[in-house]
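Form predicted alone, single chain, as structure tokens, below.
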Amino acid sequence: MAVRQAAGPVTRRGTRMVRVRAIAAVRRSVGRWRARGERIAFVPTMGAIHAGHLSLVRRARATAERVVASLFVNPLQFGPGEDFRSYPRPRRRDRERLAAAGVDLLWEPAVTDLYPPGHCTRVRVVGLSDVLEGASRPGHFEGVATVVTALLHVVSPDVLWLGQKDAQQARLIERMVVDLRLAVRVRRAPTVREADGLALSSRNAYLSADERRQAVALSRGLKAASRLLHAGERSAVRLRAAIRRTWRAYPKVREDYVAVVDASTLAPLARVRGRALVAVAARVGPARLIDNFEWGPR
């Protein structure tokens, strides 16, 4: 039987972050806050907390009186041969970082809490699930949509904060929230980067020192495409070619995809006319990394 866990480290507001596992405990806390008229923001994570996650918590703190975060490595979004078992899980450090950033309630469900025996329901966002990351990782976004739906159903937040680095995931969840009439506002925060431009990712921990130096190819390729767009280039072929030219200087970068797509539908573009997403994925050593930027009017 799931039981309420002990209070966690002291948050930056001087109160204690509460850690819970049980779904009922989450709902009790949220219910008390709602009874007081407090707004609730939610930051779902798979742990291995870095500055990108913490930026989401800070934004959540600025948009609501209460912040809930979750730590859950979701098995449904990992395919065969992927890194579910080896995915980093530094739980004590994660808890300390989230508390210091101002999280009020940290939910750490077990797999059986979200997927009890007999669980067979899946959520699929048709079209958006099948391209880019979805084409490279079949079933990935079905797992994402299913777990996010479950998390939102329990937490019932006013605001959900996601990161731009996972742009396709954010777009898919935005569409899902609209289609399922979920009463939550989805917000995106900019990608947080290292000083040399590498997008922060929990999977960066897999990189050796040499691989880490090679991994900057992703952001540098995107920067080359961005420069061309600023100079007036609109051909998707030429934008993709600029990224690949940049990558030639980084022999350990193995392309998965280089794409220029409509930022809303994720349909491939021949020319950039409206809002576009320029997205890349590549393997560097044992890590599969993604990055992107959006261009054009919102």
Second form
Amino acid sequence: MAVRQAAGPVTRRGTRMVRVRAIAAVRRSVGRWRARGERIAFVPTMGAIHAGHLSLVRRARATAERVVASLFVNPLQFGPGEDFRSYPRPRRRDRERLAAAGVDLLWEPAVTDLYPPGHCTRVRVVGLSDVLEGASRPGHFEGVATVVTALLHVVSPDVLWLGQKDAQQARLIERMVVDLRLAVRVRRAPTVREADGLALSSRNAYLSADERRQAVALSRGLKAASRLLHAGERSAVRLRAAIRRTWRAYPKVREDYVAVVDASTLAPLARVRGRALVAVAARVGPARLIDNFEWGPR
Ligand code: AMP
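The form predicted in complex with adenosine monophosphate, contrasted with the form predicted alone above:
Every chain and every other molecule in the complex is listed next, the one we just looked at coming first.
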């Protein structure tokens, strides 16, 4: 396999971010750092880097001496008719942003690097994969679990940083790491939002100006549910109704799901007790957006 190693833009520490494609090159860099006793934090991304991704990098920096990030639009997690082809890929800008945030090694694998000819191994996290996002996007989490397993085997980080924005994905990977006895600590970072509350997402780029204004419905609905929880409401039916009531003012927002589930098992709750996940998904114009918050003791 050809090893392509390019000196990327300059990182905040003044060193150059190294950019590689080949698995062997990732292993060499990580091996060198590990031999010196340095810890490795890993931030996997699909690119179209925004402040949410950069907050993960900043947290990663605080938990390890070295930060590895990956840019890979994973075909296996997109269903037929989804946006794999049109997913934004502003690579040059991504590299600059990741370097400025302090990434030491940026891994940009090609599809054939992660899926060699004839590949047929899949990782499935049973149950957690089949609800919420998994119910709307069959096969999505098998694609996620399979690629994250491969990424973790190559990078072998001490810490893996994920965003609360994709709560089900984070939960599933936490479970998988326990079940497969992977030697990595999984950490979650809070959702970074626009000033009006909209969760940052690479898919927000699909929104027209009017759709962008309406997209705030997701976080507004969650705010309404959160206010009710603070006021003592525990009925999942009433919490979901409050979100849907909020959404009535936003005609371009088409519900996919509004759910109140156990944050660990993702099983539906009739009443909120323990730690709960309030999660929503909706289509706004061409974009399918998700958002959530967790409530209660960890
Ligand atoms: P993606 O590039 O969409 O696959 O996301 C890469 C990582 O960034 C995942 O762990 C996401 O959960 C996380 N992420 C995406 N959006 C946000 C956000 N608004 N705030 C914090 N983390 C995020």
